[in-house]
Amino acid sequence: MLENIRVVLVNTSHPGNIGGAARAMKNMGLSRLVLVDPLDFPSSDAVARASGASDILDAAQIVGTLEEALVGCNLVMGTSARDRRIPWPLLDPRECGVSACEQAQQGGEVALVFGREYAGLTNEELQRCHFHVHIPSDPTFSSLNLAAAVQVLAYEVRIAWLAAENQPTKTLKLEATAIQSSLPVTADELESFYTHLEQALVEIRFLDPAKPRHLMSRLRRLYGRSDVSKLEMNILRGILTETIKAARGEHLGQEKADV
């Protein structure tokens, strides 16, 4: 789906802008980059900025105009932070992304187009968009950086794409290790670890066996409701131990062994 949507950036003057948006297509899962008439490409200062996205640079298609850009599009998507004088149809980021998205799912070719760093695309220009797009940023600094822009377009094409292929916004990429480490304790080793804090508890003579009122049971409904890993067990378990050991002196016996 993603490989039928183009960033089409439109007569850019700063090369490491070029960079920038690359970078931003690829974090998001985007390849496919069109530039008309770059004013100064290809560039060291492109592949610079692109940080480790110079496939993308590699691949770019260059042309001379926006008609050649938009060439096969079904759905043409222009972002502009001017108020126009003839009204167009417009969009937030979301909707572009969802509009994205439906249409390349349905074998559509889509383009997102930007414009100049200092001003933008032309009335003409944003006329063969079939939509505008605004991103609601400040309006005392609504001016973004080019590769900001695509980023947030971006970002939200693929949120549309996650949700349209079913696929979870967040991962949790975990060592085997790390994992066992995190799953909740089982109902036997919660038992060991009472039977080891009820010790604690009486070897610094916070609780006394022959008068224990309520205190485990209360502790009980608080450890039983605060979902304890295996990890944070382990934790647990370990002060328990060097509580013992100093309640009982062996501390005191082991630095009096080092000196």
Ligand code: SAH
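Basically, rigid core = biggest C-alpha set you can superpose within 1.5 Å across the two forms. Residue numbers count along the first chain shown, from 1. The structure presented is a predicted model; accordingly, all values stated were derived computationally and were not measured. What changes on going to the form predicted together with the named molecule:
- With the core held fixed, L222 shows a CA shift of 2 Å or greater between the two forms.
- Once both forms are fitted on their core, a CA shift of 2 Å or more is seen for A187 between the two forms.
- Superposition on the rigid core between the two forms places the CA atom of Q61 less than 2 Å from its counterpart.
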Second form
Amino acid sequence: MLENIRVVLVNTSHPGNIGGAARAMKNMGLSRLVLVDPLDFPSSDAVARASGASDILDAAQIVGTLEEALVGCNLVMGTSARDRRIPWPLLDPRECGVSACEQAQQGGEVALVFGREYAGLTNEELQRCHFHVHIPSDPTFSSLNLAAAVQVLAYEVRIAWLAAENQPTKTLKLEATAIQSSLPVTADELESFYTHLEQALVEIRFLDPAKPRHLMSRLRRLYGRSDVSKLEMNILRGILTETIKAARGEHLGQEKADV
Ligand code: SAH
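Instead of the form predicted alone shown above, give the structure for the form predicted together with the named molecule, please.
Once more the chain from above appears, this time first in line as the rest of the complex follows.
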């Protein structure tokens, strides 16, 4: 689906920005770059800024006019940093990502068009677009670097694509042991902890078994609220074991345990 979405850069002056845009695209799973009359391309600056995304630069299509770049497109979205000079249907980046994915999913071809570093897109070019997209930056300093603007839109396309594919956005997986130790304790583990805790509190004479008052039920409320994990429970149990040993004088004459 993402192959149906092309990024069009119009009249780019700095080849570094073309490289930066290629990198941003590849990070987000986009691969089709179209360059309209770039000032300086191919260029080693573009390759340097692309980092590992020079395959996108190698495959970039170079054309002379925006018209050629848009051949076959069903949906064209043009980006603009400035106030709207012409009243036009406007999307925010999130809506742009969703529309691009919807169109691409139906087999349509989509173009995201970006303008010149010094002057953006002309009115004529903007009028070739079905929608305008403005990244809601600070109005007193609204213009993003070209590659940064590509990054924002490519990211929104990816988020919309992940949602359409029912894929999670939290993709970094925990190792199996970390998953295990972050699981919450079970009710029976909590019960043995309370028994251990009570024993330690008696040993250190904080709790008088003859006059227990409500201490244990209050502590149960406290720990019951705190969503203790298995790992945290191990730490608490370790503290209790050492507390009891200390109360019994079993540590006397020993070196301090390594923590
Ligand atoms: N001086 C130009 C700024 C161009 S920045 C102007 O006044 O228009 C280069 C390109 O980055 C813009 O043409 C647009 O494609 C994109 N861009 C930068 N900031 C943007 C923003 N806030 N919203 C949408 N696109 C932006």
